[in-house]
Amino acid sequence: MDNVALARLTMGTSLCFHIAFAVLGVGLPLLMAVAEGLWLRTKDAVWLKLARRWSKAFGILFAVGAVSGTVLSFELGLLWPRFMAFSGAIFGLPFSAEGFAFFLEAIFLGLYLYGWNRLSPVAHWLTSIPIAISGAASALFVVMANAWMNTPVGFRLGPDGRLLDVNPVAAALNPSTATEDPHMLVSAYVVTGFLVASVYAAGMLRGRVDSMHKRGLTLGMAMAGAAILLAGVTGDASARFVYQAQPAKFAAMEGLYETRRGAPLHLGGIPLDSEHRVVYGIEVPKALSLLAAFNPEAEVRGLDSFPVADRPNPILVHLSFDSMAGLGLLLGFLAALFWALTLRRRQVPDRRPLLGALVLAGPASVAVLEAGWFVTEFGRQPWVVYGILRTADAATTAPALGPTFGIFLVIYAGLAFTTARLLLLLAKRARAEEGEAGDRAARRRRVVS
């Protein structure tokens, strides 16, 4: 491979274990303050047990997700230097304000973890929402910078090349923005949401029926359920903005060719770039067109209408949108599904089959998650920053990026190892106490008869 795959390939791989605590970071602070204010208003002693569980869980995935993203931080310089020196101004304001939101965020966790008898309880509640509210302005801090790759705009270019008269403002508030950021923080409660609800349906299934199981698994399903019905809508509004600002990435998406009025829409298939056509696909006529545009005869532009140079791979961009959209689907029916039958029997479903399609749906949701950057990544190909930067001119061309993309693979090898493990040893032991505790009481039960 040349310098140019193998920091794609590296970055890529990075990002793609990264995200997943970094949603988390933004989801469970949520549930965590959520169960708390539940158990202050009700005093049920099991919302207060679901907040402790999930604060504990937090900690390991916070400090893995620190960890990992100062790996990203490192790569960029390492790996994309003339990206760097070129969008570096650029990009100061937004990691600027997500660095003061990830300290924030750091310093009221602490208080968090360790103020459980040292504050009163309302005190320690409070504590809870600086942490979410900050680790949500994390995401939507990084993802401005990456609205920016996608439509650059708050500066302009010099003779050389070079950004003048930077307006970091206008850049951070670029165009892209007002759809990429609400997309992500939604996805990121979709995730969250049936992660948990994931962990409470296995439990179920392993015959763990209780209530503490039951509320997980109900609120985890409340933050996915409402969480995947904004992502629907924003999901809609961020693909026709980019059929306006970004025609090649849509073309890409949908596997068209040719430009078309009344452009249809291909369900599944995959793109063939030597009989520029979608094949083993589903058809429907002037649906694209519709979707763009509100306007089943409006124009779409397809692939030929752009230089050889400048097109994403379709089948790369356009089997990641289907992943996304097809399973985005699926979970928005599960979701539905789990609150019609919650609604009409009164009680938290337990009917194995849909606790079975309950468990598959957290790793389902996090396939959603990588598959829309896919398409945002992939499709912005073969820019890294659009229309102005070519990916293959901003990578380094420092020698041995084989052994360093090895070194990363193992770094993040042992850093899932080492959380698989940790969070199982949490569980692990939280059903000691749990046992210890029903022990104790069936003691008390027997003294007492």
Contents of the next structure:
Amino acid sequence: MDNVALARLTMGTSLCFHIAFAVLGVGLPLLMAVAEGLWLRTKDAVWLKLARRWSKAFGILFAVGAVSGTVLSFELGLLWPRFMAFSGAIFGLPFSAEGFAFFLEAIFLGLYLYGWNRLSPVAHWLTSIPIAISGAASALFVVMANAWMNTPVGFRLGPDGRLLDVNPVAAALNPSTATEDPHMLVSAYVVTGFLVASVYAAGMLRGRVDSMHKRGLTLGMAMAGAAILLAGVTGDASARFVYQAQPAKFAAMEGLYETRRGAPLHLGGIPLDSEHRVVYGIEVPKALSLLAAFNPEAEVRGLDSFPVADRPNPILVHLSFDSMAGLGLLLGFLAALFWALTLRRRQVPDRRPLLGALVLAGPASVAVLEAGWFVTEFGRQPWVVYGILRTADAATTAPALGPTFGIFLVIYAGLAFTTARLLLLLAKRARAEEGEAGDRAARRRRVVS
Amino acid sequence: MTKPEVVAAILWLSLTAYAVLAGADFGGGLWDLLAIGPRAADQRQAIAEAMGPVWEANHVWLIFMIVGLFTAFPSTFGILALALYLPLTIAMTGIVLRGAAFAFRGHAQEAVGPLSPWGAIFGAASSITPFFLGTAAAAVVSGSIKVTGGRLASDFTAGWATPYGGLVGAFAVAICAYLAATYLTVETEGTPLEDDFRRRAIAAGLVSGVLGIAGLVLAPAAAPPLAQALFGRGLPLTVLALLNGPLALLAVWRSRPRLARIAVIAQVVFVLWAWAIGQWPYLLPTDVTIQGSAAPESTLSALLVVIAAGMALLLPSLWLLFRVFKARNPAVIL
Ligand code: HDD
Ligand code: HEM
Ligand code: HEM
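Next up, the form predicted in complex with the partner chain. The previous block was the form predicted on its own.
Complete assembly follows, chain above in first position.
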């Protein structure tokens, strides 16, 4: 593989890894703040138990998110030195603001995690609020940078290729920011909500149907349910914006080859360059034009209208898009079903098929998130800065990218494995301590050892 | 001062904060690896307690430096990333492993026992990172990174894969160990551990002193720009460092932990600023200047506004963090 391919592979892997932890960094603090706040109001110890358990897990998750994020900030330069030399002055501002958000998040997290015994209950609860705010802020800032890569504005290129009239504020507030930022933020809550719900649904399936599990499940589903609705709305806005701003990405998302009025929507199927059409898909006539422009006769540009060198890979982009939208809709139905049953019976449903589906919904929501990023990133190809700088011209010329990639694969695997193992052990220990299984004996054993 | 110089000075201040704060966290990892004797477990415990609440915040100074550098000096960032790909990649590996290992141990040790591989990884990664950051610094100070027409003109091993690079790397590790041991004498004041860490601080102080003087003596031959910096405009600070070094060691020796902590911090500050002031106005001696590689005025102004607003939130929060967790030692780390 050449350096460009290796750099893309390394960057993509690191981002996919980081984002899974980063979304929890956005969503979990909010859940912890809510649970601890409910405890302060109701003095019901179950809420406190939930907040404390989440904070333990979060200590590990945040650290893995932080170190993998550090890798990314190195990799931006190490893998793409020319991209950064070109873009740094334009889109560096949101990254710098993000730096402060990280600072605040890390500081208040230190206070939160280690301050249970040093701060008064109300002061302790108050420290959770800056964590939730700066977690969300860091996601918003970093996605501004990514949005600029999609719709680069805020500068002019002189005849000799020099940057002129750089306006970093206009760059941060580029047109894509208005659609990408909200969609990313609500997605973080979607994923956190479903993952938390998934954990408690799994517990209930194993017979632990107590008030802690029910409340954990309800809180998770409250977040997921509200957020998935907004994800649909913001995602729809994203798609309509991409139709205008990045027509090649849009054509690839839909697998549309020919420019036409009254374009059909393809559900599933595989776009084949050789046949200039989607095979094995379901075609819904005129639906694409309708969705993209609210007009069944609107014209949609097809891939064939772009030079071959300027086309993204339609197979990857179309399948990723359909996975996001399809699985996203399923998740929406599931949340609706859960809330319909809960509200009608005035209690948390405990039917096994439903719980089973909720267990699967957690990992599925992560898949939806990754698929969405595939749409954005693969759909922008072959450009790293859309229309300005090609990915192939941005990669480093340094040696040994292959071994670096291999080492990082091993590290990520080790981190994922250890994180999972530790979270399971933490849960087990918490159960032993809180006396669900032969509690006294367990406790005595701990004292002796 | 011009805007580029103001931003460069701010970035150098954050490097100083990173060295003084996170440097001690790396040193803590080294002492964790080297914990021996009847109180080994207690030593590890003291290190974990000292680092736990603060290491993630300390670590963000590095992130801030990276994003500040690529925002304000994008072309230099590109050159450094290319020229120092190998040492920085290794340092980054160390950072990941160190942070993850610490979190795994810190948050889960009670649940799963000693987590042995991660314990060793924690210590090893804590020394690899400062070592390779030190070699990268050697490449800069020795003027080995060559730039012509905006492109890197030297090769991928220039300046760091050298004996002098190794010397500076070792010096960086020793300084981290020195900082950590000195802070830990304050953290453990009045317990038997204090003496353990005092002896470690003396050892690390002697080693770093020897390496530092060797670096100074060899600089004219191995890193002429550094020699020019330290004996030129940086001379007053170089002299201060040379005078302060023995004093700091004496304070450690005589069991004056708080005084020793201030003196050791001062030592790091003198060394870093002797380098910075001496090297002014170059970012990469002798091909890249601060003025010549700065981002446009508009970017720098916006960046300064963000920094001012960010600091207004950050400084009170940091104060709170250290007040809550280091209140036992009101001489304060900052
Ligand atoms: C987990 C949550 C999730 C859910 C349920 C959805 N998405 Fe999404 N989508 C993402 C999570 C996501 C994301 C966080 O992964 C992306 C990547 C970049 C971004 O801003 O959000 C994304 C990107 C993204 C893009 C590309 C934006 C761009 O490149 O500028 C489009 C067009 C959509 N989405 C459209 C949709 C539609 C029509 C959905 C409804 C069914 C939908 N998304 C549900
Ligand atoms: C928010 C800020 C982000 C920035 C600044 C960013 C930046 C980049 C850069 C510089 C590349 C390499 C050039 C290229 O292939 O186009 C890249 C590729 C990639 N990124 Fe992003 N990215 C961001 C977010 C994400 C996230 C959160 C994901 C998570 C899943 C992601 C997934 C990918 C993938 C899969 C690639 C490889 C693309 C390919 O090979 O074609 N990106 N990104
Ligand atoms: C859209 C994608 C991204 C989102 C939503 C996101 C969000 C976050 C969040 C919330 C954190 C806090 C740590 C945690 O709880 O996990 C974090 C950490 C971090 N992220 Fe990302 N990030 C994204 C992509 C990136 C990219 C592309 C970079 C590269 C510059 C990056 C750099 C970092 C760094 C350096 C940290 C560590 C901060 C610390 O030490 O506290 N992130 N990210």
